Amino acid sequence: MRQSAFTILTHVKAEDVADLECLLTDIGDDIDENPHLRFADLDNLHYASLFVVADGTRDPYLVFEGTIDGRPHEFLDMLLERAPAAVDKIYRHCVDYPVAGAQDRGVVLDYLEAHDIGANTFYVAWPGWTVDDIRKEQELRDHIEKFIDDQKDADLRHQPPQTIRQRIADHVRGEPTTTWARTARSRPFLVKNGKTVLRLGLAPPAFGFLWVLKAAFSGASTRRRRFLARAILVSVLGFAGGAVRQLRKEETDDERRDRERAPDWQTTYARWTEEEELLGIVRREDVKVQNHMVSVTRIKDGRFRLLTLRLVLWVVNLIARLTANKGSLGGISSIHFARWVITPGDKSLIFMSNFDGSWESYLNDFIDLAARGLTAVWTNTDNAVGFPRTKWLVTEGARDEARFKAYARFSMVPTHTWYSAYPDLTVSNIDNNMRIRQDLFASLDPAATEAWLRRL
């Protein structure tokens, strides 16, 4: 089953912002037992969050993001079936919410779907692994560990590795509650063949360019073919050169505006850290193994910046789908799911991420392992701190650690409500559990058997 992302953005009545934030905070403060919305009752839901972006503007809005197994339509229909009162309680604060509310389920479903802006870039650490898969594989590991602990008197630990593993396999095979584990979970097509698909996709334009080069300069080509090939080359090179010149102009203008920025970014950031909004952000951090981050930045003015941003997000999404689909994004192995979303009207860029560990270590990973990609995205956006000086779209930028962290922190929005279906599992835990199940009944040599046992 394929994971999907929905991002429902609805405008909030200005006079209702405080009440809505209070309601969402109440839900988030007791995510499992609150009387309003029990996310655990919703099948196939990996993560969900609700937050209000107000920042003193005249047009505050609510974002409801979810990462699910299957299609958003079925999930939202189930949400309206199982928690209609909660949907009404939340969305009655929003503009144009149907008067009849969830009593007219079809109309409300249409309302939610009409406001779903999806995701421009969607990263999944383990494509194809459902909520049920992840939970059951953790249960399998717990079951095996309990079996080993119960065998202490039988000196199982002193047996050869092959014997220990065989005893474990026999136990799992004979246990009715773990019959599902007898079949190894197959990985999705793009996880196994993504690099091949990417190469095949790049082959036609590469061969086409080589053909143009040959036709443009080969004496065997007819005059008409040489003329056409050279015209294509001139057009392509002219377009590329124009884009590069415009990029450097934009970056030079950014540097000039940054020098004129008043007050300077250090003063702006220092003042902001003294405000209450930062407390609203950090109060939900480091409560569990996992954390959630929401960043909202303004897209820089001009068509060029918007087109550049869309192109970069398209490339990142392609990489996420085809190559970065085995628990790591650019070397960062702490992200469960992440998305970049351009808001309607092309005004803002929202980044939402579910990750392991602290915010500080998460940003350090980005700086050390994926600074170029992050710079290519965020350099097209701005806020009062200002993104660090960037050259050629991908250099410098996030490498300016102090300013980059200030920019990222300043851009964050408090997450009023956040839910994780498996809050105590890291990306590495899920990977480890997958491999335990995968190799439980496989034919392994002695070295691989010992490596498998070390996973327990």
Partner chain sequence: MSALERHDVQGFVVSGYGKMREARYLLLGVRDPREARRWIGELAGQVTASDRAEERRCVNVAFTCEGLATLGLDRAEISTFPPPFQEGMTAEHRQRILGDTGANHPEYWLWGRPVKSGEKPPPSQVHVLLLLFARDEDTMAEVEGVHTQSLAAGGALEVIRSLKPEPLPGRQSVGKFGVEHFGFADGMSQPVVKGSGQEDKLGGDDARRTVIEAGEFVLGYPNGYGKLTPWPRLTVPGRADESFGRNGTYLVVRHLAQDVAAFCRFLDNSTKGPNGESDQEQAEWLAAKLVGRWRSGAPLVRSHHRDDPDLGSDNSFGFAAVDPYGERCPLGAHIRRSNPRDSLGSDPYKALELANLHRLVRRGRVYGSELKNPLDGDDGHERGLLFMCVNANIERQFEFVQHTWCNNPKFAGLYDEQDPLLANQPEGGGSFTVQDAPIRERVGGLSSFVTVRGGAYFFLPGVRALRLLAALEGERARADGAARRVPKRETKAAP
The other form holds:
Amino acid sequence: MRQSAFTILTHVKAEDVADLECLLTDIGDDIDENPHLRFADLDNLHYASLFVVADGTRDPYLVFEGTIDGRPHEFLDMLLERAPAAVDKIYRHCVDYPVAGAQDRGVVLDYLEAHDIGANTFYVAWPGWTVDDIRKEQELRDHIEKFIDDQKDADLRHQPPQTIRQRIADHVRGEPTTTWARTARSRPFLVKNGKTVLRLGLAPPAFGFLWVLKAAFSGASTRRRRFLARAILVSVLGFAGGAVRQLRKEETDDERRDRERAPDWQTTYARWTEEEELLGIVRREDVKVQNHMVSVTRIKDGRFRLLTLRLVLWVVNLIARLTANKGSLGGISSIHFARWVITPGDKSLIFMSNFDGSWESYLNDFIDLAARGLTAVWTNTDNAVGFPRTKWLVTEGARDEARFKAYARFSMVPTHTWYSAYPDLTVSNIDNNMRIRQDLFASLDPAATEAWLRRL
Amino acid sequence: MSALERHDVQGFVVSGYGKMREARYLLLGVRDPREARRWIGELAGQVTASDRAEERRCVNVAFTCEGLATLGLDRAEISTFPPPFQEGMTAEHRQRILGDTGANHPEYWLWGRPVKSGEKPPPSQVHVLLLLFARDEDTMAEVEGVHTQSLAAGGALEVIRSLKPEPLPGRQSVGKFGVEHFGFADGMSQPVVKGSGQEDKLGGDDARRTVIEAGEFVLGYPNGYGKLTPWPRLTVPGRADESFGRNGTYLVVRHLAQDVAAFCRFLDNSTKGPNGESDQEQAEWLAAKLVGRWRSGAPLVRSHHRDDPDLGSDNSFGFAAVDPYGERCPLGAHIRRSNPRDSLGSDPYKALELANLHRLVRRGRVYGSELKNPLDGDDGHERGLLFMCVNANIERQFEFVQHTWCNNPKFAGLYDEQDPLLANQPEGGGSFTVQDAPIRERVGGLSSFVTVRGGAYFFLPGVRALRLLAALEGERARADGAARRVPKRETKAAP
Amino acid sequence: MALRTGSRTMVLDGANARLRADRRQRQARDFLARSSTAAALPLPTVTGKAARTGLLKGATVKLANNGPLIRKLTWPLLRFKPILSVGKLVFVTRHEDVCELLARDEDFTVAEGNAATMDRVNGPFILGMDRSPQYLRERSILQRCIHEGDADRIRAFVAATAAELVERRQGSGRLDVVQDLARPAAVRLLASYFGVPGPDEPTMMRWMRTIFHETFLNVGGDPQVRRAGEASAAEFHAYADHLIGSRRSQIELGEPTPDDFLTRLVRLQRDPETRLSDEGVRRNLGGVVVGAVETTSKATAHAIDELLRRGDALRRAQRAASADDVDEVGRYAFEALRFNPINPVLSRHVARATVLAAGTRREHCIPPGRTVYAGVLPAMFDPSVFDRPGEFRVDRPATAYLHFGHGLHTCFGRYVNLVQVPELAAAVLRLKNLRRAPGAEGTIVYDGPFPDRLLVDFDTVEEGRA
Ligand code: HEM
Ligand code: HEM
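If the structure you just shared is the form predicted on its own, then what does the corresponding form predicted in complex with the partner chain look like?
Every chain and every other molecule in the complex is listed next, the one we just looked at coming first.
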């Protein structure tokens, strides 16, 4: 089952902001036991977060984002069935909430769905792996590990690899709770064939272009056709050239404006310890293995930036669906799910990510491994620190470590409520568990058997 | 790249002063800022810079954030320092990063703990760290005498605590490296600072592994990203100075007590034979697995069957080519966690480059006497390591190493274990996986062998910056500022 | 605590399960259990198959054994572009430049290329170390194990062994230079002179070949070669530990011990100046021994093969052999080997930016990180040192040959093979009416990079030479 993302954006009544934040913080502070909303009761839910964006520059709004197995419609319906009171308590603070119709699930459902803007770019580390799969595979591993640890007389490890694996397999077979593990799980179509699909998709435009080239310069084509082809070529090249020129112009303008920025970014960043909101974020980090990051940045003025941003997000999304779907996004293997959303009205870009490890190490990964892609996205946005100087859309930018980190920190919004269905598992744990299960009963050659045993 | 301005960089950055057997670390509180600045001015002339090969004594000096504020840096100036330095080691979320919870919690520290509201009398805040080194005991006595006198003159500063590391082993000892209390040679692996003149000897692989951009350890030079790490500035009109932080750096101090008896007991218990008899050889094997080197220092990667003292000082190794799965040096061993070299990620070349963005220049010394018969239990005397390290970016270097590598239960694809030496282990004991073919082995029952007893982040300024500090105007300094951090919001700049 | 994940899924009971018996002990046990059967096993053929895994790899291996082809390929370089950079690679072909390159061991290093494999298979050894106090110390300790008179002792032993081995084949009229003579002779020298007999000859040969293959020649990282090499290495470690241990206790107890390399190495442990750790003795002994068998056998096979191509030279060499002028035979053997040396190229890593052949017209700046190939073969065809290089001449200066490398890493076993290879060659050359076996059988068959067979025929004599 494919995971999907919902991002529900609703305006909050100005006078209710504090109350709502208070409520969400209450829930978030005790995510498992709070009296309002038990996320753990919602099967199929990987991650969810609720936060209010109220930075004074625009009407405050509430974001409720979640990553689920299946479609949002079914999930929201279940949410309303299992926790109607909580939804009501939260959304009562929102503009346009159908207070009167709150008793009617359908009405509220319509309301929520109407405000769901999904995601422009959605990255999934392990497409097709459901909450249930992930939890069960961890149980399987625990089970196997315990079996190995229980072999006190050290007899097991003196056996040849095949025998060890056989014994483990036998042990699992003898355990009724793990019958599900006997059937291997196949990976979704796009995970296996994404590259091919991408190639097939790229082929027509590539051939088209070649055809135009040929038609433009080959003596064999008719004059009319040649003229047409050349016209196409000239306009395409002209368009591309124009776009590049415009890009450089925007970038040099940004640079000039940045030089005039007052106060300069370092001074702005130096106020770090006075920003209660930022301090609040930092204080909530690193409680668990995973962390959550929400960043809201202002999209730079002008259609060009917006268009560029949309294009880049579209490309990244395509890559995420077709090729970056095996636990790693551009080399970063610590992200479970991430998304970028352009808010209605095209004013802001929201980035939401569930990742392993500290923020510092996450940002290091950004800078060290995926600076180009992230630059291409965020260079189109701005905040008090300002995105570092960029060239050609992808170079420099995020490579300016100190400033990029400052930019990212200053763009963050506190996540009042954040839920993870498996907060103790990293992306690589999930991967490892998955492979343990996959090959447990497969027939393996000696090298693969040794490799399998190394996973334990 | 400009060469390191060695006359301005304090010597501790490039040298641990191995020839100076004796050391004293004096933790000082400023009592009279004006007098204290005068003292700093005098000291600036005596501080050992990197270009001076001292024969008999060395002096270096560093400051905490509270110290600088008390000495008269303005709030706006303080805020040009990076967050970890401003907040200090004991900020609540840093406790989680550093593992300073439970028995490691700052409230139990001997020094460096924050003031609790309403606490009486408030603990003395550490403002200054004076590092004294001397060739031998007599010189030390003399040096210490002179300095304690001059710092106290005019009621300038007060010694809050004096830390006394053990004298380094003399010539008669085996290797040139010291041995820490668990019994392992320590200090073989150090980054070599580019531009320090020490890198010329190294070629090829070794250079790639150990020569690190100067900006990773000294402010004002290109760092691992080819950028200048932002450094603190003086901003108050009249004394504004853009290059105040240049040639300075940050010094992390962690006062770590080691429970040698527990460590040895653990080794012994975990390797007892079927009839309960101790097995010395097995215990040594396990000890080496925890550290990643044998007691002599020989790296497991290069000698995995047994100790090979001939390789004691060896540091020419990576993990990827020889030991990708940790079957020689376990993935979770202390040295593999604290410097994974080329082992994280599929491309060893790139992995090494990235790992080298998180290097530390270690300057620790051992304190407390040796525990003679560890299996007979503890003798009630505290002993351990005065861990110190130099880095230009506390978050990306020291804190990253401590949090993302050492303390991280998920390091290198593991599930649920932490640095076997450093970890603050859970109730019931931590575990440690020894990767092996055909199948791993796992040891349980690790207790917390190391407890944090104190610590702070210090700024180790350049010599010129010391003079600037000394010259701060008297009027700006708060005579009553001692022991109190400047209130936060007073200078909040309007955007 | 904060970072703990809360769910401690695995519960270990407080009193730990006893850790598994020491690896080394286990390996020794496994090894002893296996070695009783090992003798009966035929030589494994893993390596032969492994070499075929990659077309390119196979081609490289073939090329490396094809002296004439390398000559043809490198001739234009020698002539027109003595120092050639292509991408990350640099080829050096002039004798003078090759010597400079090999002599400048701090700019052109070996650790980058050799240390990791050396570590994996044997443990650190001089061949994988660059100039350093450790290198110098360990090499000088090894050097001290060579005593005066060793050359004569080796000569006498090899002569007798070779005679005996050839004698066995007298009746058949056919001799496999590799399997009947060179390899067993080299293994016996290991036993007699180095003090490492191995559990039995076939096992020892298997170990030496698979370990050597993995250590030096598994360029593409063939997994099968690696497995075979590492498995042999583990067995050999266990064996060597045992061997060294018992020799040490013999010495300590004052029992008589053979005066061989091993005894000398162990005795040197008494003096702190020359003391290697126990592990140090093991890895040094291992390193020395592994280089001994396949090199010798290859050198002998190639030398005989090249002589067989040259009727005139062959006859003159045979005359020298019959006259027991083994020095002269040596000149023939090493001149023959020039046409197909066992190491046609040696590789080095460029540690820092440097200039090669400075001040000449060939002057070449080389950036760090490159791999440089020292063309030993083309250098031995450099007309400025080897006059009329295409001709087979035995009056060339002995110092010009680069068979044993040059500079710091000059072959440690040189003194052995300046004697051993000629003696083995002489034993073959003495055979009456020596000729290749007819047809395809008469050419060298390789097992991967190693000569595995070279059949020669001869006339049987009723009365063998004494
Ligand atoms: C009492 C506590 C500690 C003990 C007993 C200890 C012991 C050791 C030993 C024996 C070594 C190997 C010697 C060497 O490679 O130079 C080592 C290396 C190292 N330790 Fe620690 N250490 C302690 C605390 C720390 C702390 C707190 C950190 C930093 C977070 C740290 C970071 C390192 C690093 C970076 C290395 C070098 C690894 C390499 O480059 O290969 N250690 N330590
Ligand atoms: C008893 C037999 C042999 C032993 C014990 C032996 C041992 C060694 C050792 C220990 C080295 C490394 C020296 C160092 O790094 O300092 C070496 C290098 C070398 N050996 Fe041998 N060897 C033997 C036979 C041969 C033979 C027969 C040849 C070729 C005819 C040969 C050619 C070489 C070459 C060319 C090097 C230099 C490698 C380089 O510079 O990269 N060896 N040998």
